[in-house]
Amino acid sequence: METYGNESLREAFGKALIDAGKIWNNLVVLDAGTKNSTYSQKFQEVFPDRFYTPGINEPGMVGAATGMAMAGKRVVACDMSVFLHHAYAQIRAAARQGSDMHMIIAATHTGVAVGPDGGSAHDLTDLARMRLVAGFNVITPWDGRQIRSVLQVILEEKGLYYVRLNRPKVPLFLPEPAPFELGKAYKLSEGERVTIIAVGDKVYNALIASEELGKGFADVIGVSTLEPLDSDTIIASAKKTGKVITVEDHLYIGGLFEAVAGVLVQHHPTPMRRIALDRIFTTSGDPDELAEIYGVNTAAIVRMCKEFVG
C-alpha cells in the first residue's frame, strides 16, 4: 500500500487547529496543562488572545469550555485522555445543553499506543464512556490527512464532538483530501470470505492485514464515526460475507466490538471475532511491542480471519 510519510494524530491535529483559526475568528482553544503533549500549544503560538489553560483542571477546563460554547463561541478543549475522567461529570452536564452550540473535546493519548508514558496512561475506556453520554458524536480518524478533514467538517456544524487521538507517529494513507462525512463507514477494500471492521489509526493495519490474506478474502470497512455508527454499510457487509471481525486499540467492553454486535444481533445476527484488549489493566513499552502483545497488531488480524474462515 502507497503510504505519504509518518505523522501523529495529534501533530496533524496541531496543524489543523493553525488552519481552522484562520477561518474562524470565534474559534477558541483551551488545555489543561498538557498543550505540549496534545500539540496545542501550536495554536496558541499564533493565536495566544484565543488559547485559555485553567492548569491542571480538567473540571474547571471543561466548565469554562461549555460557558464559551453556549456564549456562542467554536470550542476546542484538549487534553491527555485518561486525565478526562476527572471531568466526566462535567462533560455530562455539558451534553444536557442541548447540541445548539459548538464544542469538541479532543484527547490524545489514547490506548497501549501510549507505549512508553506508562500503564497508567493507557487509556482503553474512553470510547465506551463516551457513547454513554447522549448527544456527543465519537470520532475516531484514521491518519493525519483525515484529521484536517474531520476539523473542516465538524467546525462547520454546531454541535457536540469527541475526537479520539493517538501518541506515536502512524503512516499517512489517505488521498488528500481525505474522505470524511459525520456518520459514515467506508468499504476500502472488496471482499467474499471475511469483514473485517476498524476503527482509528488500526483501519491502516487491518488493509495491511487484507493485503497479505489476498485480493478478494477480505471486506474492510474503516469506521471513522462510532456515534453515530454506520449500521447499514456494516449490515450489508455481514450479509455478504457471513462473519465479521473488529479490530480496536481499547477494551473489547463498549467499544467498536459491542458496537456492532449491538447493530448485527438485531437486524443480522453474524458470527463474530474480536481484536481488542481484554479487561485488563496493561504494561509500558514500545508502542509496536505491546500492540504484538495484546493482540491488536497485523499479524493478529491475519491469523484471526485464517483461523474464522478456516
Second form
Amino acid sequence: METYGNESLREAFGKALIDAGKIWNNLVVLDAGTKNSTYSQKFQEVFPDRFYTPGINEPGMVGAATGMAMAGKRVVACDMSVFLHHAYAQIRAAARQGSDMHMIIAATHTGVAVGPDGGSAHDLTDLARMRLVAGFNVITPWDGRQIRSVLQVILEEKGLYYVRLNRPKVPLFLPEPAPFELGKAYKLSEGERVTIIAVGDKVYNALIASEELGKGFADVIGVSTLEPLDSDTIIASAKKTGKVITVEDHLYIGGLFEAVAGVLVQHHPTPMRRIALDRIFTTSGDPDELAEIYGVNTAAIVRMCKEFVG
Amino acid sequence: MFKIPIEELTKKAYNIRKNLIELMYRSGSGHLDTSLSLVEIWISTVYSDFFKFDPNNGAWEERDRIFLSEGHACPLQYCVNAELGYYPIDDLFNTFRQPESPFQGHTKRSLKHGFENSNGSLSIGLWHAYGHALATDRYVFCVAGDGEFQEPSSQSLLFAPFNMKPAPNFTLLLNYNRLAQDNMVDLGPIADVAALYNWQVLQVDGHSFQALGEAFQQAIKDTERPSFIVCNTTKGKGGAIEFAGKLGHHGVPPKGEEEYKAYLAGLEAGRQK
Ligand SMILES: [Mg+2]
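Hand over the structure of the form predicted together with its partner chain; the form predicted on its own is what we had up.
Okay, now the whole complex, with that chain kicking things off.
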C-alpha cells in the first residue's frame, strides 16, 4: 500500500489547529500542562492571546473550556488522555449544557502506543468512558491527513466532540483531502470471508493484514466515528461475510468491540473475535514491542483471521 | 446603585421567600434552606443598576450573566426569574421537578428562561463561569456555596487569576452560611488566600441590600482583578426560626402543616424587623 511518510496523530492535530486558527478567529485552545506533548504549543506560538492554561488542572481546564464554548467560542481542549480521568465529572457537566456549542476535547496519548511511560500512561479505557457520556461524538482518526478533514468538519458544525489521537509516528496512507464524514464508516477493501473493523491508526494495520491475506479475503471497514456508529455499513458487511473481527488499541470493554457487538447482536447476530487488550494494566516498552506483546499488531490480525476463517 | 429603591427590593425578597416556602411545601422536595440564604444576594445582582438582561430575549448577546454553581439553590433562581418576567410563576408552580419541565431539580441550561448553566455536581459551575468571563466582555457573576469550596477544584479557581488569566469582569459570590449537607463549614483563611492570588476580596453581610449593592459597585470598578465577595449569610434565613442556621435541614422541605406554619411565622417575624 502506498504511504506518504510518517506523522504522529498528535503532531498532525497541532499543525491543523494553526490552519484552523487562521480560518476561525473565535477558535481558542486550552491545555492542562501538557502543551509540548499535545502540540497545542504550536497554536500558542501563533495565537498567544487565544491560548489558555490553568496549569496541571484538568477539571479547571475542561470547566473553563466549557464556559468559553457556552460564550460562543470554538473551543479545543487538549490533554494527554489518561489525565482526563481527573475531569470526568467536568466532561459530563459539559455535555449537560447541551450540544448547541463548539466543544472539542482532543486526547493525545492513548493505547499501548504511548510506549515506555508504561501502564500509568496507557489510556486503554477512554473510548469506553466517552461513549458513556450522552451527547459526545467520539472520533477516532486513522492518520494525520484525516485529522485535517476531521477538524474542518467538527469546527464547522456545532456539537460536542472527543477526538482520540496518539503518540508515535504512524504512516500517512490516505489521499488528500482525506475522507471524513461524521457518523460514516468506510469500506476500504472488499472481501468475502471475514470483516475486519478497525479504529484509529489500527486501520492501517487492518489494511496491511488484508493485503497479506490476499485479494478478496477481507472486507475492511475503517471507523472514524465510533459514536454515533454507522450500523448499516457494519450490518451489511456482516451479512456478506458472516464473521467479524474488531481491532483497537483499547480494552475489549466499552470500545469498538462492544460497540460493534451491540449492533450485531440486535440486528444480525454474527460470530466475532477481537483484537484488543484484556482487562489489565500494561507495562513499559517500545510501542511496536507492546503491540506484539498484547497482540494488537498486523501479525495478530493476520493470525486471528486465518484461525477464525479456518 | 439599584434599579429600584431598597424598600422595593425588600418587598420582593419577602414575596420570593413566600413563594419558595410555598413551592417546596407543595412539591414536597427541593432545597429550601439554601435558597433562603441567597435571596438578597441574587436580587441585589439582577437589580444592580449596571446589570443588563432582557426577559423577552434571554439569549441577548449583550446581557450580563449570573451563573449558579451550587445548583441545588435553583428554586431561588426559578422564583426570581418569574418575578423578572421570563415566564409566569404558575408555570413554575405547575411543573417544578416534574418530567420534562424547564424547572428541573437542578438547573438545566435554558437561555430563554434566563438559566445560564446546567449544574448540580459541585465545583464545576464556577469554572464554567470563569471560562465564560474570559470569553466575553460582559459582567459574569457566579453564586457558589461554602460547602462547595471543600471541593479541591473549587479551591483551585482561586489560582486562576494568578496562573491562568485575570477576568476582571468576573465576580464570585460566596454563600458563606457555614453549613453544608452534613457538616459545619469553616473555610479558614480563604479570603486572605484569594487576595494573595490576585482577587479583589470583599466581605459583606449577605442579607443587607445596602452592603451587597456597594460591594457590587466596587467589584465592577476594579478593571484589573476579578472579585471574590464573601457574603456572610444564614442558611434558612427568613424561614422557620428554630431551623435557621442549624444542621439537618439541607434539602428538607417543610414537613406537615405545623412546620409549614413555622416557616410562615418566621417569614413574618423577619418582615417586622
Ligand atoms: Mg453552605
